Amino acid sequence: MKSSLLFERLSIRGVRNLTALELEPASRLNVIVGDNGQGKTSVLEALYLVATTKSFRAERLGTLIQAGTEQASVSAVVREGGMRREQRTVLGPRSRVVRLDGKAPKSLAGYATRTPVVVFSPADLELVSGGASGRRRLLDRVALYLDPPGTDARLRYEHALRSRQRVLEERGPGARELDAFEEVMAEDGARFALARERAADGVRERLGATFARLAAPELTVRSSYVAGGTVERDLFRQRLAAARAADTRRGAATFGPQRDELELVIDGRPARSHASQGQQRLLTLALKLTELDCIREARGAHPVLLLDDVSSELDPERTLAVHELLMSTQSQVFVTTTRADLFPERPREGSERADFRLTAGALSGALRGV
C-alpha cells in the first residue's frame, strides 16, 4: 500500500515576476490556467524548490529571486499518509536555507529525497531529441531512490574522474597517483554502474506500458541500456589503465558509466532522429510517467507529478488520453496550459480538482470542484 504525498498549502514570496500567493491545492488535478509569461511555469518552479532544493530550469538559483528583492522563499505543507511537515527554503544572492518542521536537516539529499517531485517541462523534449546526458540524469533520479549506495558511489566516482583527468593532462599517463585514482575509480565506478543498470532496467520494464496509454495504439517504443564501463571491479581497473594514453589525448575519460546510454528506438527506428515532434512530446511524458512509477515503487509513497505546458502540440485525442491518464494516477498533479479547454471538467467518485489563472503573476481566480 502507497502512502499518499500532497502539497496541502504552498507560500510564494519573491520568486520571479509573482506576486505574494497562498495557494490551497486539490490533492488529486490542478489545472493552473494563464497566458504566457503570466508566471505559470514560476509556480511548479517553487513546488520544485521548495521539495528538493533545486530549479528545473535554471542552475543558478540567484536567477529565481524577484528583481528589487532581497530574497526569494517558498514555505509548503505536505501531507504523507497521516502526517503533516512543513519544508521551507530561502534564497539569497549567495545563499540558500532549507528547513524541516523549522530544523536544518542532516542532508540536502535526504531533505530532497523526502518529498519526491517529478517535472516534465518544454525543455524535456531534450531527453528524446538531444544527447545522452539528459537520459543519463533520468537514470540517476530513479537510482537516487532505487539504490541510494549506488548514488553515493557516483560521487565518489565522479571526484576521483576528475582528479584523474588532471592529473593525465598535468604529469601525464606514467604518474604514480594514477593507481590510486583508478582504484577508487574501479570501486566506485562499478557499484555506481550497477545502480545505473537497476534504474535502466526499471524504466525499461515500464515504458513501453506507459507509452501505449497516451501514443496511438499503431505505434511502440522500447529502451535498452548502453553501458560505458562495466559492473566488474577488476575489469574497470584495467580498462583504465589501458585507456590512460587515449584519455591524455582526448582530455577525457573514454571508459566508465559518464558514457552510458539509454537508447529509445519508436516503430524500430531511433527515436531520437524519427520521432515526430508529438510523438517526442508523448514519449518524453511516458519517461516521465515512468520515472514516476519508479520512485513510487521504490520510496513506498506516490510522488507529486508537475506537468508545464503538456498539452502543447497534441491533437485533441492525445491531450484527451493525458487527461485520463493524469485523472487515473494517485499522485498529486499539477498542469499549466493556457488552454483551460484542453482539460474539461471530468467529476469521478473519489477525485477532486482545483482551477487556478494566473495573470501578471498574481492569483486572479481560483475554483474548486470534486
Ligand SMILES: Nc1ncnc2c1ncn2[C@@H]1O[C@H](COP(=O)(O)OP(=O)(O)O)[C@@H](O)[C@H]1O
Contents of the next structure:
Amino acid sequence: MKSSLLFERLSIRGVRNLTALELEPASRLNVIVGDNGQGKTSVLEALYLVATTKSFRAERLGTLIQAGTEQASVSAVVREGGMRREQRTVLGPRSRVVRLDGKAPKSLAGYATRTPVVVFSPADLELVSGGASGRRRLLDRVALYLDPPGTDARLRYEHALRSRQRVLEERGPGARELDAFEEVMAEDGARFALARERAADGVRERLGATFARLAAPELTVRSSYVAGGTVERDLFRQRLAAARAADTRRGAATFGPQRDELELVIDGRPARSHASQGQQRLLTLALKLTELDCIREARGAHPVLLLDDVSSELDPERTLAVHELLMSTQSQVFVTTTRADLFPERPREGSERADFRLTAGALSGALRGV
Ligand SMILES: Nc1ncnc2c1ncn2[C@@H]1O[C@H](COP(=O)(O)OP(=O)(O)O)[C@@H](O)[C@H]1O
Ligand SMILES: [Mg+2]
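Please could you give me the other form, the form predicted in complex with the ligand, since above is the form predicted alone?
Below: every chain and molecule of the assembly, starting with the one above.
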C-alpha cells in the first residue's frame, strides 16, 4: 500500500512574474493553460521549490525572486495518508530558509525528501540526446530515496574530489595531502558507487516495460550502467593513486562515479545516435515514468507529478496516451500546456480535476489570485 500524497493548498509570493497566488489544487489532475511567457513553468517551479528546496530549471535560486522584490516565498499544505503538514521555503538574495510545521528541520535532505515530486520538462529531452550528466542526475534523484546514506556519501565524495583536484593542480602528483583526500574519496566514492548501482538496477528493471506501454511493442529498449569507479574501496584507492599524473594533465579526475554512464539502447543500437526524434521523446517520457516508479516504491508514497509544456513535447496521439497513463497513476498531477484542447474534460472527473488559466502571472479559474 502506497500513501496518497497531495498538495492541498499552495501560497506563492514574489516568484518570477507571478502575482501573489493562493491555490487549492484538485486531488488528481490540474491543468494549467496559458500562452507562452505567462508564468506556467513558474507555478511548477514554485511547487518544486517548496517540496525540494531546488529549482528544476535554474542553477541559481536567486533568479526565482521577482525583479524588484526582496524575497520569494512558497508555502504548502501537504496531505500524506491521513496526516497534514505545512512546508515553507523562503528565498532571499543570498539565503534559503525552510520550515516544516513552522520549525527548522533537522537537515535539509530530510526536508527535501518529505514530499517527492517528479518533473517532466522539455529540457529533459537532453536525457536521451545529451551528455551523461543528465542521466547521472536522474540516477541520483532515484538514489536519494532508494539509498539515503549513498547521497551523504556523494556529497562528501564530491567535496574531496574538488579538493584533491585543486591540490593536484597547485602542488602536483607528489603532494602529501593527496593521501588523505584519496582515502575519503575511496571510502565515500565506493559507497556512492553502490548507490548509483542500486539506482541503475531499479531503472533497468522497469524501463523496458514502461517504454513498451508507450510505444510500439516491437521496439525494445534497455539501459545499461557503465561504472566509472568501483564499489571496492581498496581498488578505488589504488586507481586514484595510479591516476594522479593523468588527472593533473587532464585537469579532471578520470576514475570515479563522476564518470558513470547510463547507456540507453533501442533495438540494439545506442538511442542517442540511432533513435528517431519521436522515439527519443517517448524514451525520455519512459525514463521519467521509471524515475517516478522507482521513487514511489522506495518512498512508499505516490510522488506528485509535474508535466511542463506537454503541448510542445508530444504529438496529439501521444499526448492522449500520456493522459490515459496519467489517469491510471494515483499521483496528483500538474500539467501545463498552451493547448487546452489536448486535455478535454471527461465525465466523472469532477472534484478530482481543476482547470486554470494563467495570464501575465495572474490566475483565473479554480486558482484564485489574491
Ligand atoms: N525574476 C523574475 N522576475 C520577474 N519576471 C521574471 C523573472 N524571471 C522570469 N520572469 C518572467 O516570467 C515570465 C514567465 O515565465 P514562464 O514561467 O517561463 O512562462 P511560461 O511557462 O508560461 O512560458 C517570463 O515572461 C519571464 O520573462
Ligand atoms: Mg514554460
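Keep in mind it's a predicted model, so treat the numbers as computed, not measured. Numbering follows the first chain given and starts at 1. Between two forms, the rigid core is defined as the largest C-alpha subset superposing within 1.5 Å.
Engineer: Do you see a C-alpha shift of 2 Å or more at Leu219 between the two forms, with the core held fixed?
Structural biologist: Yes, the C-alpha moves 2 Å or more.
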